[in-house]
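Coming up is one lone chain in structure tokens, specifically the form predicted alone.
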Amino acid sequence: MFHDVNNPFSHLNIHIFSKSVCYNRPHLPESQGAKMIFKTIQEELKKLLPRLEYERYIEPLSFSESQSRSDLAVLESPNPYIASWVKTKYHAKLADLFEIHTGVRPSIHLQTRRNNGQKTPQSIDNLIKESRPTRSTLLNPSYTFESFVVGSSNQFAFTIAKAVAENPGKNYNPVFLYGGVGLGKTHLLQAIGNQLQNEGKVVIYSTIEQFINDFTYNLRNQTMDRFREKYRSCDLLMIDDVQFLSGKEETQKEFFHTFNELHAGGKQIVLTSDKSPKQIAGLEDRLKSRFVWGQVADIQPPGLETKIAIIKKKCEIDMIALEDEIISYIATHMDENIREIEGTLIKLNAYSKMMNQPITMEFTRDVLKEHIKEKRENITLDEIIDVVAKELNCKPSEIRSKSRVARIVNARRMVIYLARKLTPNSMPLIADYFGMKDHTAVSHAMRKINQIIESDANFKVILEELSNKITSRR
């Protein structure tokens, strides 16, 4: 009933209806003219991609022109890593250029080449009953409630999320989640529409892009009334990125009739935003009071332990296995941005097998370089001070008082451990920073960190994200 949007390359409006769908799309060029377009889509794509992302995923891929029919397009590649890797990333757009030369938006089927040449065995009956839109893969099937880590950072919007999900349209609603770019936003979302369209429920799942798109499309077609039944006949909408609405009056208007609609109607509401309601400019008020009428929840950055669990669930889920020093590594050098922390998981795992390499500390890093985060110069002990009091929840003043309490001695102590490694700060310069006696009590601190470093291998990655934090700082 809609179309999964992740992929940042898909833009086009999918139009769902009801508890059906229709397919009257017409066929695709003879398979001649097909390959030559595929070769055209490619020359394209090299002009949109990096070097390095073209040659690897799609420079190798060909267009079969046996197995190709009507609305189906099947392409080969040369290994299943590639296959699941372009099928994961490029999907959206390969449809979307076929549809843009050809006026066909064809189901795109991703498999491998044999090692002779041969192609893989299946029949075309298969392969476009694997490839049809079915109900159950509508939205990413991944997005579920269970494959969700939740932390502190995120608990409050999960309870709201699921709450929702088994009780649609009564307590919360509407539900309106914010917050940064990757934090997880879109995954409560599918969550949500995941489990209702199990349950037989309409389901209309579309970013706020799609919307302005689609209403200016019917606008201009005269077919509104095409427009409203889509938005308006259903039992969930959700509408992801609705800061994009601002200072776009006509649609604004439209979108706060087809909210009233639904919400009159006891339909379940749930949008998304990088912002509160309160902070998107170029809203109309009547839609900012309307968006805080049920449950606004917001979603933060996750903590180091958050992070971790995220990248041990991901791994779980797409049988990865990674060393514990590995994805402490992976935790503490990358952004809180989960997409993509997973990303680089995929990659990870694709390069691994594309090279027959081991997951190792060394591969890792020489694998990941391109996404660790840059480091920089010149840090000062004032910027160390604030970045600990912040993470450990204290003020900076106390830590550079002399209280004697216990949570207040150890984050000294663990800006002296990072004053010593991120700065060229001799002992006797931080012992005058913090007024004690000499450099004794520096090198006593040091000593004290260190032998907590050798015991307790958790309190080294949260040093390790600590030191990050400060030298990421822009």
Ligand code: ADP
Second form
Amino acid sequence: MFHDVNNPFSHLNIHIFSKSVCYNRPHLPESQGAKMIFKTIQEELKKLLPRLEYERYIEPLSFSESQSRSDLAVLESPNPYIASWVKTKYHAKLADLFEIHTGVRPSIHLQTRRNNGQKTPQSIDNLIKESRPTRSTLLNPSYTFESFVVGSSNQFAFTIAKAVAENPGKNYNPVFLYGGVGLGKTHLLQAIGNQLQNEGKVVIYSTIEQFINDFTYNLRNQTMDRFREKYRSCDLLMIDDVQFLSGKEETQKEFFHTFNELHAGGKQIVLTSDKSPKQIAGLEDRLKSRFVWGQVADIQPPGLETKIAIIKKKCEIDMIALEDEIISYIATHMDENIREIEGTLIKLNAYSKMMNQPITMEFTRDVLKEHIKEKRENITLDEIIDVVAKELNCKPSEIRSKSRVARIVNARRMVIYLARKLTPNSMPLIADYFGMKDHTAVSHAMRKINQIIESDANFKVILEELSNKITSRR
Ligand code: ADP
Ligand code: MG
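Alongside the form predicted alone that was just displayed, please also present the structure of the form predicted together with the named molecule.
What follows is the whole complex; the chain from before opens it.
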């Protein structure tokens, strides 16, 4: 399953427990009064979130005491859409707040509330797949052009998005926005959607995964007419994260026809991806060529100034008081993933409210230290290999092999260097992973790479870039 924290229908690792199972689970003492704690958390989120967001997504939630444990908070929502949205957008915030209140960081699980003895669906995933697609579109109301900070890294994409919102289906069609994780693609996409929806246009926003699920469901049930009715009769079709179309041949075919029909009818199409159309592997050429028909715009990682401006904007929206010095500290010490920066701001604010003390520099340093440590603990060798392979245009399997081809040896050395830098893996563990005789081979690779770093400034920059890419992945 895809992992995109932005995608309301992705990685919904949501468990529904039957009552019999839950009753047998031990309830740890911390879970006592958890319902009250959840009420407090809701109150805190009320202060932290824009009113609309709070009322739409947080207020309707309830805490299931019977199913929760100290390390598991089961929340119930009135419908699967809210459940999936909360899961993707707020689960980290909720876990942070539970941790602050109970000292334990629970997993957050969301499920749809039972209705008068109606059967509870097996999982939200299934429910979404099984439910008939509707024309309604779930847009985050806070993703607007006004709340988007423009800097040189995203100026072009912003201008195009704005132009499309002003004049849909006219100048640029399709628009293809691409860029790294957490850089604002979904925000810009939905800003177009929000504006046009407010003007009464029929707007469909869908992640590509949702599109694929809908397609599979309707194909199986021989209800493709419904599918087509949904995706082909709108004024604006926005599809998020189309890189996941890769290798999905049947869906690509359907998407191709959807695209053609909308385009021919002068309807606006906006797509996002983490790569440019050319770079998406396993995508039909005819789709690639259509994706570049209109306007392709990339979003680059924000520079320091833009990062600072974004932090200021977020503080203003969420009413967080931060001194300039602290804002620059956060901007310089965190990577460019804005989603992570937002998470840190929320955490700082929640802690400071809890402790009833202002956000000081010392306090900020502590929170950031924790964040960086957490990240390091999460990074695996496989992840490092994936990033290095992708960036250096080789296959992960080649890096893992015993190949002596110079470029592969080079990539492998980089992986070893980054593994030492970014993970707690010891030299013997790394040697073991690569099937090397012993740890001396690893220290040899480290020495070699340190030599290159000293003699070649470019090489050092590449390693830093790779390191940033790895640490900014989630
Ligand atoms: P992506 O889709 O590229 O992974 P998102 O659009 O989900 O990223 O952005 C992640 C978070 O960062 C969102 O909450 C978004 O509001 C915020 N964000 C990103 N770029 C900006 C920006 N330029 N101005 C304001 N907020 C931003
Ligand atoms: Mg996104």
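Definition used throughout: the rigid core is the maximal C-alpha set that superposes within 1.5 Å between two forms. Residue numbers count along the first chain shown, from 1. Not measured: the values here are computed from a predicted model.
(message) Checking Val388 here: with the core superposed, does its CA move 2 Å or more between the two forms?
(response) After core superposition, the displacement of the Val388 C-alpha between the two forms reaches the 2 Å mark, so yes.
(request) State yes or no: after fitting on the rigid core, is the Cα displacement of Ser397 between the two forms at least 2 Å? (result) Comparing forms between the two forms, the Ser397 CA shifts at least 2 Å.
(message) So, superposing on the core, is the move of Asp335 at the CA at least 2 angstroms between the two forms?
(response) No, the C-alpha moves less than 2 Å.
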